[in-house]
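Heads up, the chain below is alone and in the form predicted on its own; it's given as C-alpha cells.
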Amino acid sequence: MSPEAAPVAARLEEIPANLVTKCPSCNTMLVTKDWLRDLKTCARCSHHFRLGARERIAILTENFEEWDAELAPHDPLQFPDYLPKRSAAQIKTGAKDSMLSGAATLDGRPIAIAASDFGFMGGSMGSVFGEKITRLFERALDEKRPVLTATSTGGARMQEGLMSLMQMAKTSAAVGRLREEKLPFISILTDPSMAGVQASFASLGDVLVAEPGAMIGFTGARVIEQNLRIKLPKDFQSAEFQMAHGQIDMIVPRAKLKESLAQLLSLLLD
C-alpha cells in the first residue's frame, strides 16, 4: 500500500460497519439510522425489507402480550438434521418457534394477533406454528376480538411431514368458526406468503391486505414452468400482478399499514 493510500484505509476501517444497508432491489447505500426511521424500506424504490415476528407486531400495534410462549417444535419424525436446524434458528431469532401470537392494541381496540418470521426456518408451519394459531382463533373466539395475522413464509415445514400438512384444514376451520361469529380476520400478506399458509388460513381474511413488491402465490414459478411447460409473466407472483387479477383487496405501503387496519376494523366492527 502506498504511504498516500494508507491514512485513506485507516480512515474506511474507522467507519462502523453498521452505518450504511444496501437496497437489494436497487443497490442504493441507505443511512442506517434513516432506513429504520422508514420501517426498513428503501427510500429509492420503496422495497419492503422482510421484518422479524416481532419487529412486525411492534409496528402494527400497542400493549403486545405474547400467548402460548411455551409451545416449541419437537422432533416427531426423528428428521434427519432437524433438530440442529430448530435450536440454530432460535438461537437466530430468539424465538421458539416461527410463529408468535398474543393480545395487542390497534388504535386503542383489543385484538388477536399474529406474525410469522422468515428467520426461523423460512417461516415454515409445523405442528407447533398451527397450533398457535388455531388457538389465537378460539381465544379471539371467547374474548370476542377481531383477528390479524401476518404472514411471511415459504410454507408447510417438511421435516414434520402429515403433521405440518394437517395444519392446512386445521388452521382453516378455526377461521370457519370465527366466521360463523362474524368476527373479522384480516390477513396482511408480506413477502414471501406462499404454499401451505397461503393456501389455508392465510388466504381465508375477509380482507386480504398485501405489502408493495410481496411474492404471494403457491407454487413457485420454476416448479411450475418445468412441470406445465409454459412461460409465465416475469411478476405473476406479485402482490401487484395479484391485485390486478382480483386476488387480494389492497396494497398498503407499510408506513400506512397502521392507519388503513385501524381504519378497516372501524369499517368491519363499528
Given for the second form:
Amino acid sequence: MSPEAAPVAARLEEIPANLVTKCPSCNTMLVTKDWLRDLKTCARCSHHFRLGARERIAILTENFEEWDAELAPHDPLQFPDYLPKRSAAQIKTGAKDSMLSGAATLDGRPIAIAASDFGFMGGSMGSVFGEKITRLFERALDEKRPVLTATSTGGARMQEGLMSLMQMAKTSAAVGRLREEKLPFISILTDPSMAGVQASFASLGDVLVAEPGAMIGFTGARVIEQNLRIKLPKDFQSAEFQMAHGQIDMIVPRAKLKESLAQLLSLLLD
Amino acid sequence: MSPEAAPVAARLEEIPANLVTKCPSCNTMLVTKDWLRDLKTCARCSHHFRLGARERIAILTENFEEWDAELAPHDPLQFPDYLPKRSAAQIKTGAKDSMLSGAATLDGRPIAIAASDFGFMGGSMGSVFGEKITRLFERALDEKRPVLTATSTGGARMQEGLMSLMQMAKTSAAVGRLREEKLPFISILTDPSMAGVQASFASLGDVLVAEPGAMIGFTGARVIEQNLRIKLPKDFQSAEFQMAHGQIDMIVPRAKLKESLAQLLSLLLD
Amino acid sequence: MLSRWLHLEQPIVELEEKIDELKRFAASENLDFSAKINRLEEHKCDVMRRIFADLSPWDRVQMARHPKRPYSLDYIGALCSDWVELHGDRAFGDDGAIVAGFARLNGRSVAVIGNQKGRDTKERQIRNFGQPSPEGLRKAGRVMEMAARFGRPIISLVDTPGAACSPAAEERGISEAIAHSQMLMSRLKVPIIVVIIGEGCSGGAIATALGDRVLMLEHAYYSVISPEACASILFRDPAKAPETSQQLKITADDALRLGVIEEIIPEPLGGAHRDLKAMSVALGAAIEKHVSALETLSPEELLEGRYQRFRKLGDLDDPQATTAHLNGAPV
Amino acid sequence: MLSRWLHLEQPIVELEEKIDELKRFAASENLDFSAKINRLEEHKCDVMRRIFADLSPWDRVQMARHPKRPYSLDYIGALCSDWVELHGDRAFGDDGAIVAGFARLNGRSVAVIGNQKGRDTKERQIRNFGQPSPEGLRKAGRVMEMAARFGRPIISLVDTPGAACSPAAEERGISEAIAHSQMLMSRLKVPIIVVIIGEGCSGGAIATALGDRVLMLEHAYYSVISPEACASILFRDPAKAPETSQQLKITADDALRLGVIEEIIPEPLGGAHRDLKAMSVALGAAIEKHVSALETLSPEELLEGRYQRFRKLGDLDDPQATTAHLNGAPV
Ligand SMILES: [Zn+2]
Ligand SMILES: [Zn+2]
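Got the form predicted on its own; could you also share the form predicted in complex with its partner chain?
The complete assembly is shown below, putting the previous chain first.
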C-alpha cells in the first residue's frame, strides 16, 4: 500500500471491541489496527472488504460536503415489510437511504462524488438513490465538476417497483447530458455492482475502474445457475473476468485508487 | 423472379454464340435466353453469376450517365507486368479501369451509383477506382443524391502499392462526409467483396445488402487456411455466414434487388 | 381444452366449443338453431365481460404472456406497409429477440424496434423467449441512430420477460448494452413512442422504453422484476407470485396512477389475441396521435421534454420542494 | 551469433564481441588496450555506416521486424509520464495487439494508441504478433472518441504485419472495424499524429493511420501488402519477397516521394533498437513539432486539412485537371 493512504485509515469506522478481524477469503486473523491501515483489505490475500458509503468517500476525497441529505424515501407501493426493513437500515446506518452524495476535493481538485452503501438494503436504488444521482450529475454540470461514483449494490429496489425501474432511465439520461460537456465521469465498481444500477449510470463512465475481486454484472450468478441448470466458474463476473471480456478499463487495488483517479482526472482535464 | 425484371435482361451482355450456359454450382445446362431473363442466375440452384459493372448498373437503374469516364490509371511504382496486364483488361472490358460510376435514376429517383468490374483485374482498387468513388460521394453530397455502390472485388490493387492503400483512407473519409448529411448510402455486396475494399467504404453503408452466396470478408479463406493450417467450412464468409454473424443487414436475390433498394430509399427519404 | 388457452378463459372456450358444435350439427342436419346460437353468443359476451371486468394483476400477467398474444411482428404486419427489417450489430451477431427496421405507418415512414417472442418451440429458441441480448440492443441502437439521422420517428414495442440471462450475455456486456441504449434514447432528436404490448419486465424492458410517450395495452404489465423472481427473493417462495404481482403494482392502471405511462390503449373484449385487427387499429391510432403531437416540437423541445418526463419520476420526501411528492400520488 | 540479430548486423556483432572480449581481457589482466579498443570502435562505426548507408528495401523489412526493435510500449515508457492504459471494447474483449490510453508527453496530455507486439513467445500470443482484432480497433476508437471529447491530441503508433488473420476476426467483422476506424479518425476534431514505427502493413496499418501528419521512422516500412504475400500471389513464389519488396516501394524514402508521409525521423546509427533513448528523443521532438503546429488550427481547419491530405493521394491521368498527376511524381 502507498504511504499516503495511511492517514485516511483514521477515517474508517473503528470496531474498537475487536482486536482482530478474520478475512472471509483466506481465514487469516488480521490485527484490526493493521487491517484499518490497509483500508480494510487483507494483507495476506488482498481480499477487499466492503466499505460503507462514508468510508468510501473518506478514503478517496477531502473536504466532503454532503448534498441533498434531506431527501427521504417514501413507500410508493405500500409494499409489505418495506417500512420496517428500511427503518432498521436507517437505524443501523444512520442514513436516510442507501446513497450518499456531495462535493469534495480530490488532491485539491473540486469534484462531485457519490457512493452507495451496501449496508442499507443491499445498496439498492429507489427513488432517493436515483434522485440523488441525477442531482449529482446536474449539479456537477452546473458547477463544472468531474463526477465520480462508487457503487456497491444489488440493483434496483424491488419494494419501490416501477418507481425504482424508472431511476435507471433517469440516471442514464443524466449521464447523457454530462457527456455533451468536457466533464469526465469515472465509475468506480466495488463489490458488488449488479443489476439495475450496473445496467444504468454505473456502466456509462468514460472510464470504468474496478476494485480487485469485485463482482460486476447484470443477472446474479446464482440466478443464472438455477435458470440454466449449469455450474459457473468461481471467478464468473469478477472484476478480472469482466476485464478479460473487455467490460472495464482497469482494476486498481484500494491503496492505489485515489492516486489512479487523480491521475486520470488530470490527464482528461489539465 | 419478378415480372418487372424481364425487360432489363435485354441490357445484359448477350453471348450469342452459346445457346446454353452451364451453372458452375449445380452443373445444370441453362438455356442462355432464360438465364439472361433470370438476370444471370441459375433457375435450378439460384446461383448468382457475377455481373460486369455496366450490367450491374443496367439492372438496377435507368438513365445512367457516366461520371469521370476520362480518368485513366498510371503506374506509380513502375511495377513489373502491371502495364501489360492492365492493357489486356482494358481491351477485354473496353473500360479504362475497374470502376464505373455516374448518375442514374432508380424508380425515377435521382441517385449516384458505382459498380466495380471483377473482370478488370479482379475489380481491384487503385488510384482511379478510389478517385471515382471519392468523387461519387462528393458529387452526391453536392447534388443531394443518395449513394449506391455495388462491389465485386478482390481488394486493393497491389501493383499501385501505397497509392492503392491510401484509397482506403480516402474513400472512408468520403463516406464520413456524407454521413453528416441526410443522404443514405446503401452498399451492395456482390460476389466477391473482400479485403481493402470491404475494409473501407463498402462496409460503411447505412445499410449493407448482399446477394445470396456472395463471399464477403477481409482475409481470403485460402490464406487463413494456409496460415493457421485449418480447414474452413464451405460457407465461410458467405453472405449467409456474415448475416448470421451480424455483419450485414439483408440478403436479397438479384430479381428483388431493385425493388428492395427503391423501398429502402423511399423509407429513408420520403 | 388446450394449453394454448388460459385457465381464466375456460368458460369462454367451453361456450365457444358448444356454439361450434351446435353450428356443425345444424349444418349437417340442415336444422335452424339460430335463436339458440344467438342466445349462447350473447351469454358468451356476458361471461367475457364479467371475467374481464375483474382481472387480478396475476391474471394480467397471464394475459400478457398468453401464448396467442400478438407479438411485435404481428402488429408490424397488421399496421405497417413496406416493412424492411435490418439485421445485425455489425460486430458479433444478429439477435432474434429484437427486431428492428423501417416501415410505413399511416403513410409516414418510421423506425420500429421491438422485442420479439417465438410462437413455437423452435422459434422460441431463435427468439430466446423475447429476452434481448447485448447484440440485439446494439442492433436496435444502430437502427435508432439511423432513424434520428434521417428524421424518422421511432416506435418501440416492448414485450420481454427480461434481458437475456446467460453467461454469454454477461460476457458480452448486457449491463452496458442496457445502460447505453437508455442513454442513447435520451439523446435522439426524433419523436420516440414506446408501447408496452405484453410483458414489460425489468432492465430488458427499460432498455428500449425511454421515449417521449410511453403507452400500455390494457392487459400488459410493467414491472421492475418478475413477480416470480420477486416472490422468490423477498418471500423465498415463487408460489407467492400471484400476491406479489398485486403488491408490485404492475398493471396498466397502476402505471398510469404512478405517472409512468401516458395512456392505456384498451384491448378488444377478451384481449388482443381475440381481435388482432381491432387491436392494431387502436394501437395505430394511439401512435398516430402522439407522433403528430410530437412532430410539432423542435428537437431541443423534444429532448428537454423527454428528459423532464423521466426526471420527475420518483416518489420521495423533499422538504425543500413545494410539494412533498415529486410526482404521482402514492398508490 | 544469436537469432536475435539480423544477418546484416553480423559484422557489427562480431566486432562488438571482439571489443567486449578485449575489454574483459584487459580488465582481468589489468592491461591497457584502450588504443586498440578505440581503433576497433572506430572501425565498428565505419562498418555500421557502410552497412546502413546501403540498406535494401528487404533489409528495411528485416529492420522493421527486428526482434529487438522497440515497440509501442517501449516508446510510451521512454517518452511519456503518467501513462494510464485503458482496456476493452465494452462489448467483447480486450485485444492485446492494441494498447490505448492517456499519457503526458512533453507536459501535454495526449491519447496514445499503438499496435503492440510481444517480445517473447508467451507475450507474442497475447499480443497476437501485433495484429489488431476488431475489438482492439473498437477499443482504440473508444479512446480516440474520448480524446476528442476532452480535446486531447492523438498519437497513433503503427507497427503491425497486418490485421488479425483468423475465422474469429472475420466473424466479428474485421473489415467493418478497419473501415469504421478510418472513418472515425477522419472526423475527430483534435490533432492526430501517426508514426509508422516498424511495420506498417496492409489494412491493419491504415486502420489507425489516418492522421493530420504521418511520420515514419527511417527503417520502418509501409506497404499495401507484405512482400511475401505479394510475391506469393503475383509471382507464385514467396521466396521472391526480397525483390518484391523493392518493387512495392515501401521504404520511408519511397513513402515520402509518393507524398504518403510528411517526414522521416532518422534512427540512431544501427537502428532504433541500438539506442532507444536517442530514438525516443527524436520521436518526441517530431511529435511535439507537429502537434504544436496543428494546435493553432480551428477544428474545421483541422478536419478540412486532414480530409484534403488523403483526398489528393492517388496517381492517375485526369485530362481535365491542370496537371496530369494529382500528387507526387511517379517513382
Ligand atoms: Zn485474506
Ligand atoms: Zn445452378
